[in-house]
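Only one chain is included here, represented as structure tokens and corresponding to the form predicted alone.
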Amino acid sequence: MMKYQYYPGCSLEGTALEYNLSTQALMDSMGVELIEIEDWTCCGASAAESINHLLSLVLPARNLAIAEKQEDIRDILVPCSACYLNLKKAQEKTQKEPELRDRLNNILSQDQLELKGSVHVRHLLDVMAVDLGPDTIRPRVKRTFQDFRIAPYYGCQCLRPYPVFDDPEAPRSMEPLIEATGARLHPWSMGTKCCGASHMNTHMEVGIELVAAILRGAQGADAILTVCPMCQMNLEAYQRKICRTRNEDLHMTVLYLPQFIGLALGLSEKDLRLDLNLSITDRFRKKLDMS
């Protein structure tokens, strides 16, 4: 059984709730194993950053010396992509640069650990395409999508800046994913574009603009996948308002990959909580009734 630890971060215990119990179900119908850190705090999101540099390392860095207590367990699947993100940044920091990580150890020695830097922080799609991949998923469908066309978002923060697992500019990690369901790609040029994450909140002009521009692109499509809580959050919540102020019908539906899949392989609307997301049209639901 493949085993990893699991850092749901603090969306997806509030407003990202569907994107944990959607993953935590497709993990165990896959027979994989999480186990969530112990005692895990926020990564610091993208407030830190702003207030105090050092605090937005130690924040992650703490996370990630709980998680080296784990010391059968190396890997750390994350499906936030902001919280990917921080961890990421001070995993390769503290790897690349001893100083830093020594000043690190001394802040958190005061609660008794210490990062030495044996542990991997992997993005559920990471996980998803590389360690489980369209082979694994394809023999457990249960109910077909071939009559589906989705577009396959990604958002700024799963690959950049660490080309990890795909590549940021033409990024192909969820395409095979989404033909093993047996549905088909909807071909855009969005998938990486910005969606203009908290810009919602202070410049909420310049979010709808580039929403508009994604759910433009994406019409043609029954749904977009996404795979981060700010991504998914922007795309659904704004529609009705982008819609009527540019007196445009940009309704879509968008999921969370781990939703997506999960019906693909059987699982209830329930266990993945579709009944929490904003934007699931009566078209989609309609060919969903007829899968």
Contents of the next structure:
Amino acid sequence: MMKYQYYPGCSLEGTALEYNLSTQALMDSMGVELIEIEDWTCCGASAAESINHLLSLVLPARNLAIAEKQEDIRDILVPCSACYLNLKKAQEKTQKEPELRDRLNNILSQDQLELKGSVHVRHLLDVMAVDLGPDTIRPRVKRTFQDFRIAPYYGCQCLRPYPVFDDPEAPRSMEPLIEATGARLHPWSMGTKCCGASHMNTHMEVGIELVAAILRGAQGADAILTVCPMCQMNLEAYQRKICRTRNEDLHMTVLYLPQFIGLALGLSEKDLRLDLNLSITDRFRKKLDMS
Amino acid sequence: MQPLVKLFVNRYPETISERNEKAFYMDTATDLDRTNAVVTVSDDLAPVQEMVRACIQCGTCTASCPNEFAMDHTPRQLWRMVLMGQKEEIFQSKTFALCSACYYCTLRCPRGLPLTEAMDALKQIAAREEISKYKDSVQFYKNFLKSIRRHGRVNEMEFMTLYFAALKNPLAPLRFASLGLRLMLKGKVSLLPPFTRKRPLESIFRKVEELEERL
Ligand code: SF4
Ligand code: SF4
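Having seen the form predicted alone, can you show the form predicted in complex with the partner chain?
Below is the whole assembly, all chains and molecules, this chain first.
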């Protein structure tokens, strides 16, 4: 049985609850065991690195140090791209710079923790595309999505600056997973464009501009798939405002990748918590009910 | 659910008028446009200069930046300003504040410079120096950190409330009100702080403060 340590991160306990539950439901149905890191804490999100560099490294390092105590499972699965990058950055930097690791350990020793550098941080998409892969998914597909055209949206931080499992400029890792469900790919160039991250909170007018361009690029698709709670929120939550202020119909269904793959594997909408999504269009709903 | 919604509405009384919201949205004056006061920065630019020392002014960073359209100086110009030590212009400009950490420039810079980190370093200086133009962003980040220092994990409702209070702008919550309500109705945000071990990050925060003198 495949096992991973699991770092859900703060968003997945709140605004991205359906990402958390659909990831767990999907993994469970594929016989993958997730073991949540005990007493995990916030990775610092984009806040810590905007205020203090040392803090931005020690917050993720704390979680890595706790994960290292579980010696038999080396890989930490992280669904949130922002958490993933923060944890990954702490892992990469402490591996390259032993002095930095000593500095962080000096702080962590307050809580009797020590970072040795033995765990690997893995994004959910990495695990789904590489460890599981389309060949594991295809034979389990119970419901095919032939009539669906899907736009894969990767965003930034699962691809850049660390190109681990995909091309950071022209990623394709989601494509075979989508095709395994019978769906077609929406041809577009917006899959790696930035959603503005926390601009929606600090510079909304700029964030709106970036999101509108992505939603426009997705027109013609049935849904956008995301792999990050911040991307998901930015793409789904401001659609009414965007359409209203620009007099343009840019409504678009936005789902998390494990929700869509989960549907194909026959998991129920209830288990995948589609009721929590903020932007499922009537058109998509009808098509889904007919499939 | 009803009492929760009521609590939210009481907290932000002007909330639900769509017309108000639209009016506010059309006129979102951010911290960036507010003042043109002279900026004095005592912090050392040297560490940032070190990061971009090898810049050849090719402009790849500018061409890659999704936020360049909203910036007053392009990223390429900003790195030049950093190397010239033009502190006042740098912190008068909104360029660094508009970096959304997409890492395109870092990926593509032909000199392999850590440009996103250099942007972060400028944000950190602006936060330490309490640059007034950058105040709202700093409030956003600081209140986020306040919330995780308290609970170990962020409580979205608490931190947005702290943020709005700190902005001292009675209209600010309007931008988020309808979204806040929708999230609350779906049970995605809670007014209650998360239930975790008491202040699990306190010792770490304290130690960082001690090492860095201040946060
Ligand atoms: S891409 Fe790199 S070398 Fe080119 S202008 Fe930007 S910082 Fe300088
Ligand atoms: S990392 Fe920041 S500065 Fe660089 S391209 Fe992205 S938004 Fe622009």
